[in-house]
Amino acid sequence: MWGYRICYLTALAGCGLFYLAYGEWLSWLVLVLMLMIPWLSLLVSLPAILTFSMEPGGPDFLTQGEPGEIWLLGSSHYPAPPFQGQLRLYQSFTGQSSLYSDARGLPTEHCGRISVTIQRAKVCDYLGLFAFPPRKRGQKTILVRPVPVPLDPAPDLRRCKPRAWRPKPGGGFGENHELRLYRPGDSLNQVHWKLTAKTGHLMIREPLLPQRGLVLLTMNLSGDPEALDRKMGRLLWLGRRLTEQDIPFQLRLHTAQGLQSIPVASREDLDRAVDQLLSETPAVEGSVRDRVYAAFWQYHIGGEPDEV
């Protein structure tokens, strides 16, 4: 913006001169013109600086390590006009705040959050003589998603298989099924007909469901930005092999925000798990570890190189 209006001074004093040295109408015309530019640009640009919104653009999720920009975007009814602003970022795991450079790129050397705001936002005439505060400013949210770390030794999820099973309501279709006899009521599609023909009896192919006792998972939201980063890949590492196998699990979190229990029963249960928690603050104390629960099967995810 200075740029802009040290060019305009300088041909503003070339006038000047002129009109000193000329002394005719010409150069008084000319001087007077000069004179009018700004607020002739100011009037023009009116329009658009009144409804000029500014917001950071970039993507929306990144994963952890992965390098990622982000830039400043403006928008009118009109014409743009020039604007300037400076993005910055505050990391919801670390507490870390920091301007945001082109050189440095984002922080995703750790997982978690990542607020981007506009500061030192400013919208100006169409020639940068004028600048004003934009009055429409947005905000956006990065999620720096964690990589899988594997558990060593890892679980032995043999004790997640079913105790029992139980009819399917409604019936449709079930990877294990039990064979009787035909009740009313029953749906026809069910009808097992080759066994039907050799039994003489009407015998229905019944789906079944798995009983299971709670599959509990423990984790405190807490510790340095080294530990959060290792719980949150063990967590997306041992989740992901647990819906593999359709064993659906509780998690149990002890954030700033106190005791939290979400249930998933599938991989899109567990991202959606994942980034909700990459938007939770990081407790001070407590832990959920102290905690009794009446669960089947129990697995504490810990923060420590060696902790389990």
Given for the second form:
Amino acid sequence: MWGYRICYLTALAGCGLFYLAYGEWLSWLVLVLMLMIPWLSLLVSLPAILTFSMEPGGPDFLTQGEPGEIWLLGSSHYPAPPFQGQLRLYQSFTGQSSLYSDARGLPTEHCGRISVTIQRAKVCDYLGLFAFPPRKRGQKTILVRPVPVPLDPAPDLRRCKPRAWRPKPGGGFGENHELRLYRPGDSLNQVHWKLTAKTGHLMIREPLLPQRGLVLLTMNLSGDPEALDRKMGRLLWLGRRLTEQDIPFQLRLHTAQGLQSIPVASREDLDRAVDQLLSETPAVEGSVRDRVYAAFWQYHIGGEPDEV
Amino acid sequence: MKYDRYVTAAIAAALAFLTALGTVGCVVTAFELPVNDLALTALGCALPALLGAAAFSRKGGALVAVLLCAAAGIWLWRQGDLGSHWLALISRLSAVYDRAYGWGVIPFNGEAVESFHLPLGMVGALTALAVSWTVCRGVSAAAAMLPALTPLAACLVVTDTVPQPRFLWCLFFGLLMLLLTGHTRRSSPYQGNRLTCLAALPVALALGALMLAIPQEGYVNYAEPVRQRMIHWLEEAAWEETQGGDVSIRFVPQEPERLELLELGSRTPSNAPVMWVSADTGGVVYLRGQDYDRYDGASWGISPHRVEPFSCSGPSLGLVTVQTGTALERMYLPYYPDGELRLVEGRLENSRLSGAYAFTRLGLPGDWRDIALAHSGEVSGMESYLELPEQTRAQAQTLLEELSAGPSVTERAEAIARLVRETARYDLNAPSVPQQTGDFALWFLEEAEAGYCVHFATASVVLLRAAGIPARYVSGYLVTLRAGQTAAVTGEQAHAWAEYYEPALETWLVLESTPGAADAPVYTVPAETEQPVQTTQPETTAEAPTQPDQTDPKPQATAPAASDPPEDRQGVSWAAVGAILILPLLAAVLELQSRLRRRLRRGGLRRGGNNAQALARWQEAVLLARLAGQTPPGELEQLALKAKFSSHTLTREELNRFDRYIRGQTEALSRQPWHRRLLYRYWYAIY
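The form predicted together with its partner chain, contrasted with the form predicted on its own above:
Shown next: the complete complex, the earlier chain at its head.
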């Protein structure tokens, strides 16, 4: 904007000097016109400036290491006037704050949440001579999702398989079922008539459900950015393995807000849980291991490079 | 996209035409160039504007435009007149510059060119193409500024040439629109078009208001006092530096030795103070600086070695004090100074270089008019004040044939003054004298429609001489004073008048023939004014009184006297006519911009794929909901988000949901009170 202002002031000074030297009507008219131009521009721009809002634009999600860029978006009910501003980035996991530049792009080397705020925002008139702070200023959050990090050796998930069955409450259909003698109170619909005819006793076909125990993944949301990357990557990898094998589990995490528990039953649940974790603030002290949990199968995800 | 391109081309054509017309019109009116057919020249601006807009809005169109222009140029060149027209135009412009600055004239020996529409059409075409290119290609407005502002700059630096305001309006409107919309247009042509439609009316009105607020007729030169202060300050600084050396006093000539009448044109007087005058008796005071006695049809000159008395005998009208700050080479005399003063070569030399002096003013006897009217004698012994070119005299006497007046000199002189006064209207923007004019006074009396004091005074003197009355042209200042109060005299009060010799009184009397000026100086003691406070002998003093705002008077470049009160500028009637014309124009422009914006918006709703249409409809829905004070339906918002972010293409049915909402909201808004409906129609362009 300073370029426009310097151009205008140069032209104005030229007209002023010319008027002083020349003094005729036409030079006076040109000088007054030059003086009038900024105010005319301001008048024309005012509706657009008053309805102007500014927000950062860009992707909502990125994968760790994926290049990404953001930009300033200005909108108005009228043709958008020139605007400018700086984008400040704050990475929640690393705690680093920096100004965005197109050359560097977004800092996606670590997973986490990047908060984008606008600072030194200005909206100008159409000639770029006057600058005002915009009335509405938005902000944006970009989640940098982790890359799955495989555990080597992988935990034996067969232990998570159900080894006991229990009757399905309310009956209905079941993959597995048990045959037993009739007990008073059983529904006649459950009677296995063919077997009853063969054995001469009323036989009941009872649907069963697998008896699952609590599968628990624990993790401390703490550590340096590299450790957090590994933790989140391992969580994603292990979580996907579990959901692929249709094993629901529970995430139990220690964050700055305390202990959190997130149930996961599907891939979508897992993605939501990871996104939620990315938005959390890492804990400074304490551990999820300070407590004992009654779990059928428990796995603690650590952040050490060689941790298993 | 296609629709946008058409709108951009239309806007480019309109702006290009206006700018080109303004450029050409400024040159034509400023330099008073002969153009046989202004409509043809306007067409010469319109065609390139349309061609440029059509060509530059298409890919590869620039090449077509260049080829067409080249073909047109070659065709014009082969007609054989183009080169001579250009040379004639350059020669003509150089003559104007020569008249102003003495730079010399570029000779042109070809046949006289009757119309300059060819070169002017080329200037207009170049400007139109540059503006079209700027708008259609979304480049910086600087590309259009250069061809458009160069002719204006040429008009700016010549003193007597002022373009007509309507052409200035066209030029400034085009350039302002280019400047205002340039940034937005470079970002998005669609938004640039919207902004052009939005800004056109405010810019047009603002420029119109500017033109009305700063009329050329009532122009006051604010630069002159500042410039004089600066010069004064610089002189003081230079004087301080040369302290101890010789101090020289610079004389600034107030009246030239020779007054070139054929170089007169429009004038803009300075409002810088030239002197400060006070008088014991109030009223109109003529301050006589220099008289001219030799007239040759083209100029006024001063006969050398001419010495004659300038006085009368009558009652005293008190003291008149003149302070000029810087010493001038001649004194300004009231009618009539007491004492035996002698004019040398038509002026009283300021031999003692006085910065301030005072004269006791004497009036004529109370019955001077009766004495003058009673005398019908002829004047003899003043043949030098009757000299005229023979042809001038003959034609002037023809003009006097129908003049009916009494036998006395004063009656005849007053009849001549009335005749001259009715010849033309008073206007400081008097037209320049045509080049082939043989006699200035006859041209003014027979052809001119407007003039100022120099014109009227010269014509009066010529007619007086033709009538056998000794007369001369006088330059000085016309001041209206209040008794005992000091008044600043500026360049705006510079004046010229005729003096004729009244044999009955044996003195020279003022003959005022300029419309609107005072009829005559106060020759006698006014009944309502006080008697003179003191009567002293004519005296001059070398001691200049301290004057805080002493400034050098403005040197006169052409005519020494330029300004006197205008008779009737017809400001009220023109304002009424302007208001009557502007109101329907304003209404038409309002309606037009509303319709254009609606068309643009509707075009946006139909443009692009279904998702783009959905987003445009969503914006429309948001606007309508905001005007109705509601929140847009969440269902539509979901659809808009889907259109924006998902890869799914919205169906026609989904688009129809937007349409139904927009229709409903528009109908709801149309049931609002009338003032809101006006707002929605002309400000928001809803329906």
